[in-house]
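So this first bit is one chain, no partners, the form predicted alone, shown in structure tokens.
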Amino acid sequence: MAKPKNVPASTLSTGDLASRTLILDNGAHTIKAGYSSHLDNHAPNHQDCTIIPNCIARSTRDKRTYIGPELTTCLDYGELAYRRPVEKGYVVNWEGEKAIWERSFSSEEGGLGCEPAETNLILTEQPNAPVTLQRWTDEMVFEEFGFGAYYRTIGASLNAWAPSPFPSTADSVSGLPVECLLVVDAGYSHTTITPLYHGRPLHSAIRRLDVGGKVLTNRLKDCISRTFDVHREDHIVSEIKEDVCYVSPSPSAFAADLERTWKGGRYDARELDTTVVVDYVLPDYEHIKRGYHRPHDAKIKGGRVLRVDEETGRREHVVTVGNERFTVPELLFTPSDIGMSQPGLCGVILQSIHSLPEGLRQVFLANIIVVGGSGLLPGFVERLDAELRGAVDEDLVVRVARAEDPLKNSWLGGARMAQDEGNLRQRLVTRAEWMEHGEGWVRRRFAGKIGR
């Protein structure tokens, strides 16, 4: 833990609210941050949210260290060494997280211009966080940064206040959550399933699949490195995943795609299906700032080539991406492919559903929302919908939808919730209350065991 420092004294007393609230969705890969105010009639939208890299990166090329938002100024992402303060969804390195927050809160270009003593904070966490980590978080918020008031909550619960992605469901007004919602958060560290009843998580039914964006990126890195070493190119491989990977519509379609990308043996060579196999041109950070894909060139042998572009005359590195496009995302639905003993995403969702009272199962099946970066993979929602329909009785209604912006949906829900003054007064703990009652009281308050 960091040593306490002198922070500006907050002018907020018990029951007082600052004029604006900072919503901080503190993800393992990125921080989603922005302001909302209960005094402002402006309806929050996705443009009000800033995405900040939640990492400290060291470049082996320009020898610079980039902290949080500084990473956006990096001109060469090649061979960056990352240090992430969040592991498996929980902040385990507060020295690093503190440095990232300080850069993010500053008034410099790209900063949020935050004055903690005069600001309310809504901070997200993962379900079932250890008590020790929660105590460290509360101490950092009040003692190190000195926020005027603070509310710590499970990130998935904020989705209940965001606009509903289902056309037949009326949007909730700010301050009122959706009645029942099953949140599938396909994040960086893992994928969590969280049933929400009036915005409150049903903890006994929360489930976790230990496959997330990090596992997919590392798997893709290993596959590509069989022909071209990219083990130190996390950023580039993540872009390849975002640009070309997709989820097969069904297990039978997965098998068919495998057959189409099989190049055959020594004596029965086959032509690759170029509708699946693509060539990816890697960035050189001089002329090509971000890689891109194009149809496969049959002249490329061995999966990679260094060639001269006929139009520009520049050298370019090209790698061929074949069945990796769909076998890597398949791990979300069949983690046994890499030896994991967990069921796939559909099985984990059904475990969560079946742990609920029987009278609630239908309503949660009909209100499944997908958020998180991995939810942006093409075909993800369609595959999940098809597998769930095949696994439940025909007379049950299944609805699965992706949030309008899966990355920012939790933030947007928090921003809408913060516009309701009554909600804020009910949930926030001021620094004065922290000093008076101590960390144990605050933790019980956030757990809902102590009312206002």
Second form
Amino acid sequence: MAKPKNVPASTLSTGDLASRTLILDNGAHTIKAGYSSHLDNHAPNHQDCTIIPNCIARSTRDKRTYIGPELTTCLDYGELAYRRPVEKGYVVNWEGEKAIWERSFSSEEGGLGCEPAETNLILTEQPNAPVTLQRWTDEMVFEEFGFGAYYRTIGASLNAWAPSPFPSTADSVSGLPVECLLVVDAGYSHTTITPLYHGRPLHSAIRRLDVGGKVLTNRLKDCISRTFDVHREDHIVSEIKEDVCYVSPSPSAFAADLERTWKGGRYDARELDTTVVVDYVLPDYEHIKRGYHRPHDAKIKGGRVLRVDEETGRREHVVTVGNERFTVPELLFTPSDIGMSQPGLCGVILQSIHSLPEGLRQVFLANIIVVGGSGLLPGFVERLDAELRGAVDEDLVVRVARAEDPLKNSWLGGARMAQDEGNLRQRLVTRAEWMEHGEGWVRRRFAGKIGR
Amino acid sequence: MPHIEELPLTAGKAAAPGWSYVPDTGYDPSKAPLNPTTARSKRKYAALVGGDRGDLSLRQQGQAQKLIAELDDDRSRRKIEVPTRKSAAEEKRGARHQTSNVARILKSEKTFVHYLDDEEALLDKQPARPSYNDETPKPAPRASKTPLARRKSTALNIESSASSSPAPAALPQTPMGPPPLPHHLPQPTSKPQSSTSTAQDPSPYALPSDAELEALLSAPPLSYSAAQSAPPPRTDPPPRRFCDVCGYWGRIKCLSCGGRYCGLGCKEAHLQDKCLRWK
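Form predicted alone done, so how does the form predicted together with the partner chain look?
Time for the whole complex; same chain goes first.
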């Protein structure tokens, strides 16, 4: 590592901590960011967390480039081209990420107003990161951004500090982690299973399923494009997914729904079941800012129309969404549907649990928490619960719960952890320490190999 | 019934003289006919590949791989220039210029696949990360780092506790106890039993001792590819097939290309747009 030659003297001495801590859950799709302080008694809540798109987007329509938080001011999401510096949950392209972070930290509209030298940073990463990427992240945080103190951790592990979603357990104290927790992080790039013991990940049992929100969106895009080409409309398809997709309660319910949405054979045409089949009105960004769905109109044949709405007299694009509503999220539970040789989510969780000592298995089975954007799909938790119950012995207790806000739960956990000064001192590495000990030492500290 | 297991004959990767059991992974390219054209050689080929289970042929596997790679790509590599704009923070820092490392990182055009390859190459050269392994021994050595090789052990593990069928005899690596009895664990979030009480009670659900837990907690992280879930057990039902055109069950297989469709209506659409026979 090259020793920096001319960096501004840190405003903090070795033993000092800045008064506030920025918790940055740096996801591949969105950044979840906000402050927490160990000095005041304000309990952090979901409102303290800002969701920032982690992308640079270029619109071909108004010829503008939107960086990170600027995307919320975008009026026309049609045919936006994205550049995402985070691949598979790891920051790969620092040129892009630097631009997004700088825009997010600025005090302009939508920014966080962050002065790195006077802020502690808690940054999340995905488990099993390549060492080079970790090293480069540390380097950028200290050398380029110049944060006062810094802690890099596996995002899922912060969930142990968030309030427990299980009703029977007493409210956890803000500064203490939950004892045992199995975090199912259904994110954008993939779904990871992380068992946590007192907030520390059990590395040998971390497993990954390579199906995430991105695969689902792309699959839905392919399915809808059979009738209407939406390959360039990432944003709209992602909204369709959020609005109408659901997870079937069981494989038999899946088969039943598939029957109900079938148009029938050539000589025995069937009525489509309008409780499942819906028409989705696409946004045109003139009058309709966001798409919406309504029950299927039998007059629409062939999946798509451009038609005139009777009431308003406006033209609207309508796409019929049938079995895509449940066959697409089904990929999380049956990846073999697209020929992927991985078991479904339930199988991956069992693989993780079976790699643990037997004494621990029950505890983790009874404390499964779902976080991440795909966890918002209706029926996700119920299906996972049912499949797990069917796959383990009857006398084992299975409890699965969705976090109150699956997107912000890791952030909230981090914010609650950072309220306790002892927690912070135990984990943070200050800039002075970085300059004294170098990157190898810092990396070992974050891996828990060097104690304070 | 005697228990038969395969014992590793060789310590390292070097092949020892003599013979050894090798795991039957199904498809052996050396036995496959070069050009399966006749019906008989096609059948033989299918049997080798495992076609009886409705497994995919090599070509279909290739197609599936391509599809998965496409689905996993967020088309984000379309080159979008980052507009250069001096932010206020940058101006404040003024003359401070970047260290050479930072400049190198910022200029890097590598994608995740490159880093993954680097990592794999590094792991091949030095199988264990020395910096992590110095102080703490690994808790339980894993049979193999590749997901495919893990299939067998995990499959057996899941089956033995998951299904109602009689559990197989004890496995060498993880001895399974007798069928579990109804029990009451301590409240999931309460303090785990202390190690003294677990020492007296050697039930299969005894919580691991503090030393075991510590070893488990300080185990080094797996590499990216090792953390991928193992393939599903062979006993799983064969993959479901869907109509290429409408997404209903793919009940009919196209004779020309092997694609699926659901009925006459979709057959026409398939032949017109989807059939890969001449492409």
